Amino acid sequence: MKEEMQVTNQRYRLGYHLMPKSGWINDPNGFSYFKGYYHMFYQYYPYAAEWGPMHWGHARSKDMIHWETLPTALVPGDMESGCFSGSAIEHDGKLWLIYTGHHYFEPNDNESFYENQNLAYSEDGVHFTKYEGNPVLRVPADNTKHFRDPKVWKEGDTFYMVLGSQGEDELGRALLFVSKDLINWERVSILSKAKNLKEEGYMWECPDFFHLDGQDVLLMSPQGLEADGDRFRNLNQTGYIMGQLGEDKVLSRGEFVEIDNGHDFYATQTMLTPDGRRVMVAWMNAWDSDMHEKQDGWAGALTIPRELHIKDDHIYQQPVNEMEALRTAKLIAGVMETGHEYELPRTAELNLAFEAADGELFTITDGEHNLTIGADTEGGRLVIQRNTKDGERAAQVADFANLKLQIFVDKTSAEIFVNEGERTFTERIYWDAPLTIEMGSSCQAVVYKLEEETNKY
């Protein structure tokens, strides 16, 4: 029997983000609410700090912030080489998981595979049984082998599934299916598809479809985008298209918009909370990220939960209100002066307001690893810079006259919310010493120290 990985060094471990006890984590899966708990599943490999045959890790929480890790929910069976991404839904008193079974024709040929959709269920939300009639959905005739990542929801007495796919033209697309029982599925439409390879990719991973503030939104992670200035700097990126769902169940859509402009953000999943909020999480890494924690027996984490709203035909993201409970002390309340340095705890929330922001605003550093934020007012861009390879990211920002930044620092990460969520940047930065913030411009500031440990294993 294989032995699970052990963490050998705590230097890069996060404080208040969901991460594995050890081993590898990527896409969030099955974000749901069942029997009084929020449940989060995730792509997981317990036996190495590398991507491997995918399991479903599992944690639960009362508040989406403090997580208790539970037994692994799904393990690849004899006929599966991996339990790939999917979703979860309550039905008939059970929590149902809908996941992609990934199968290799040849053990050592990663390109020789097929994919289908499967079910597992639980009455207690902890122990899961795979449905004996799997698979419940096989690849359609007009599709390539790329056919994965089901997201299921219910409207009235009908279940809907949006599924990532690649058509015969080798362009990414999202397919829409319906069912009355989660078992028998009928295809309804090609919900939407890529306009071309360069701008929208050859495969749409991790699709998610929902109605928000009068708009229909399709979130997805296209593979194969090409670099285009400040857009699509990662090999794989995540974004959305927005419009209205027609009677033909096809999305009348606008342009693809990148939802986070940082280096380390991929594979979103949302849920509708019991009180009606649309909340999103993502993998706080990307496939081309430097993941220095691998050498310590673990790799990857998930973002903090973010509530979504639409304003001016653009998705705004804000940290869920539950994040305020992490505040343990108010460290600064007043002006942070140009040219001054201030000590920062390694778990902190910064609320900064700049008047007429221009040029370099500040740098957060441990003396070696830097995160610098600046305002390029001539270009209308907020620019962040890490002193790593391909270190710059930028995004268009509407207002520099009263620039507001909310930044969550967590030991080796930073999540930056610009102008109340108009833009976000998500970054892994491998700080390993005490932090300071060096001010290039003065601002009004409120800085909190945050709780340092929210995971229970």
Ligand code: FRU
Contents of the next structure:
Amino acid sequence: MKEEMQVTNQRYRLGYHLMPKSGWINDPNGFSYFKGYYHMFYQYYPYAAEWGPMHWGHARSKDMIHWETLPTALVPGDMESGCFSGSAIEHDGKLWLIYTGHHYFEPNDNESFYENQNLAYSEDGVHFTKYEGNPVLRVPADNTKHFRDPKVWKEGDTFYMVLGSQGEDELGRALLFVSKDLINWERVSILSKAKNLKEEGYMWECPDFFHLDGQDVLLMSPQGLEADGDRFRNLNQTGYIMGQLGEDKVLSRGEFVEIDNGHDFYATQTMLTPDGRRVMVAWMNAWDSDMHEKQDGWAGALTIPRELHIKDDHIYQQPVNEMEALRTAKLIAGVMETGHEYELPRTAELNLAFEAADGELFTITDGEHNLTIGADTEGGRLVIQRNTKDGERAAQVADFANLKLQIFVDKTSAEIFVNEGERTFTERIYWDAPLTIEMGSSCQAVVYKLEEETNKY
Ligand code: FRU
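Switch from the form predicted alone, shown above, to the form predicted together with beta-D-fructofuranose (FRU) and output its structure.
The complete assembly is shown below, putting the previous chain first.
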């Protein structure tokens, strides 16, 4: 019997983010609503704080914030060597998981594999059975081995699936399929494809497709983009293409836009809540992140849920309203003064309004690990710096005279919403001692202490 990992040190554990009991997680999967609960699954390896043969971990919640971890939903082995990313949907009173079966040709050769799409189902939303007729979709002839991460939704009586793929030209693309029963799938179109390798990548992981505020949005995580100034500074990127779905089921499209400019954000998934909100979560790391928590027997977490909207042809992200229930005390309401230092709890929400001049706005620090936010007014850039290797990230911001930042600090992470979510930065930073915020510029502030433990195992 293999032994599950144990967490050996609590120092980097998060307060209100979904994270594993122990072991490794990456992408969110199967974000859905079933029989009165939100369900979240995730890529999970319980036996090391490293990526390994992929399971689906599982948690449920009434509010997307307080999560109860449930038994592991999918274990690889009988039908595939890994259960890779996918989605979930209710059908016939059951919760169905649609996941990628990842199969190795040779046990120790990560490069030689094939992928297909599979189902599992549950009556109670807790115990899952793999469908005996798996796989339900095999790789088409015009595709390479990259064929994964199905996202399924329903319109009328038809199920749709968007799937990450690489065409024969070795460029990333998203394929569209339809089905009446989740079992028999028919290909409809190449929904969209990369215009070239440098700007749009060789494989589109974790695609998601939805209608939002009058536009059709394809959200995905392309691999292999080349850095260009402030753009594409991470090894892997997540972003979107916006346009209109044509009669031919091809997306007429604009540019690929990064959706988060921080270091630690990848592999998004969205869902439509019962009250009609489009809510997105992501893995709050990336493949090249440091993940210092590995030495403590765990790795990885998911971002807070963010509601999406489109304004001026751009996706805005806002923390879901449910986050307000996390506030346990109002610590500051008023002016925070230039040159002053304020104590900050390790779980906090800061709402700061600046008339920003060029230079440093503030630094959040435990004395050793610094997160500094500054304005480069000439370049129109808001700049985030961690004092780590390759620590800088930046995004374009138009209006510094009226700069609003909402920041969620959680033990070893910070999610920064700029100007009502026009831009976001998601960062892990390995603070391990009490925090202070040192002001380089004064601002109007409302600061809350937030709840410290929302995961139940
Ligand atoms: C994205 C990804 C997916 C894949 C999964 C494997 O981070 O590479 O494409 O399904 O992770 O864990």
